[in-house]
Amino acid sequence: MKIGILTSGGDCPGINATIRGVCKTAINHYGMEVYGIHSGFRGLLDNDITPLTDKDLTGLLSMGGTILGTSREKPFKKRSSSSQNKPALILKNIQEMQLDCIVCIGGNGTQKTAAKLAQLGVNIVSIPKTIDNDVWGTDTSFGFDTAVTIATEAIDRLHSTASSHQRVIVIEVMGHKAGWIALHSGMAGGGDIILIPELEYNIRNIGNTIIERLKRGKTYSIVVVAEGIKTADGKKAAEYIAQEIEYETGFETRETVLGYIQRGGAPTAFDRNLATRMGGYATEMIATGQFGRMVALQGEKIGSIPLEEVAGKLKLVNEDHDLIVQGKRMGICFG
């Protein structure tokens, strides 16, 4: 068989480990030909593909980013009359390149595009990739553990600064619609207040929590916020919350935005192994003709689900999540 592999959307720790898992299994176990498609779905439009050999995969396990490059090209999004021809051009190019299957590594947008290509008859196998952990149907996506680890380390470091200066420090982590990073890093890093997009918050409750902490001898507070929480006037999450806390309490408050640091660099051991397992399973699916499906971690096992079940859905934090329940029992404020 002759397969193509692409990475689409934002970069994420573990993409290269996944490419390695797919390609090494395909080449060494199944004897397949593998071609790297550059710059996401744009590579399918431009015929920008190159063969990948076992030698090309050396050193990928711990490498951040993606050797194939990425883009946010959405071939089914109608921006102009010409864009309506993009799916047809992709089908034509896949046929001319004689690719038996396309492996798509990406987040929610990629899964949606992959599902539409599958509906057009393209043999697709997809792998979920996101630090936000919001791809529906998989318990965990590779990249999430690395992002949480980086955010937790940052929170750990902020404790000493906040304690030394007796300040409130607000740290903003990624998560536009889902608060998984804020929840997991906030709990692991000992955050006192954790704000996520899924739960509404009252700034007075936050101010009262900080004041009550002071009365109990807690001279500083750490506030962890997801970037996607609602703010007034479109202000950035950390900036807005810091200003409001200072107004409500009079306490000196500072904000820190962690930003793209969460997405870069080497993946954790957990993400390397998850990426390897998912990549290998994707190749097994190709070999057995299981197309139109996304690889998914379900409990301890790797399995798969139909792409049409994934497209257009988000996996969000539920207020009954055990970390939230336990956090509230411990006195942590969630807004």
Contents of the next structure:
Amino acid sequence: MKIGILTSGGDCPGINATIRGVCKTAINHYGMEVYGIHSGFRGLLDNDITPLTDKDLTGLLSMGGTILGTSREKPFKKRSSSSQNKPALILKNIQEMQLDCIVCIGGNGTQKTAAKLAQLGVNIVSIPKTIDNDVWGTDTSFGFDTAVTIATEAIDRLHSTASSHQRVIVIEVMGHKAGWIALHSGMAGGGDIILIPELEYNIRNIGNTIIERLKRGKTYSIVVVAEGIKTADGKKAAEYIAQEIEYETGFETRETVLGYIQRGGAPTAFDRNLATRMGGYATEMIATGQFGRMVALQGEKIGSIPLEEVAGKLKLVNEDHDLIVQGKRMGICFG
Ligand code: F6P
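Would you generate the structure of this protein in the form predicted together with ligand F6P, following the form predicted alone above?
Let's see the whole complex now, leading with the same chain.
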């Protein structure tokens, strides 16, 4: 069998470990031929592929980013200016390159494109990857644990400076429309107020929480906000919340945006192993002809789920999540 592998959408720690998991299993265990497709779906449009050998897979386990490159190319998105029928071109190129199957590693957008290609008859196996943890149908994705670890360390570091200056510090973490990183790093980092897009917030309530904390002798506060919370005038989350807190309480407030640091560098041991397991499982699915499905972590086990069930859905935080319930019981404010 001749398989192609691509990575699409924003990068995250653990992608290279997955490529290694897929390709080493394919080459060494199943005797398949593997081709790396460059820059996501753009590589399928440009016939931009190179063979991958076992030698190319050295050193990938701990390496951040993706050796294949990535793009946010969405071949099914209609653009009035483009005369090119991208899906048809992709089908033609896959046939010309004689690829029997395509492994798509990506987030929500990638799963949607993968589902559409599968509907057109392409043999697809997809693997979820995102720091945001918002891909529907899998308990978690690799990249998330690393992002939470990085954000938690950043929050830990804010405590001493906030305490020394008796300030409020607002830290903004990533997550697109989901609050997973903010919730997990906020709780692990001892945030006093945690704001996520899934829950409404009231700035007066936040201000009162900070004032009440001061009355109890807590001279500083850490506020963890997800980038996707609603703000007035479309302002950036941390900037807006910091400005409103200062206005509401009169306390000196500073903001920090953690940004792409959350996405770069080496994956945690958990993410390396999840990536390796998911990669190996994807290759097993190819060998047994299970196409049109996404690999998923289901409890302790790796399994898979039909792509049409995943496409177009988002996995968001529920308000009865046990971290929220427990946080509230300890006096943490969620808005
Ligand atoms: O989906 C991953 C993510 O890092 C989000 O958390 C963030 O909103 C977005 O990507 C940033 O995307 P870009 O790489 O296009 O700036």
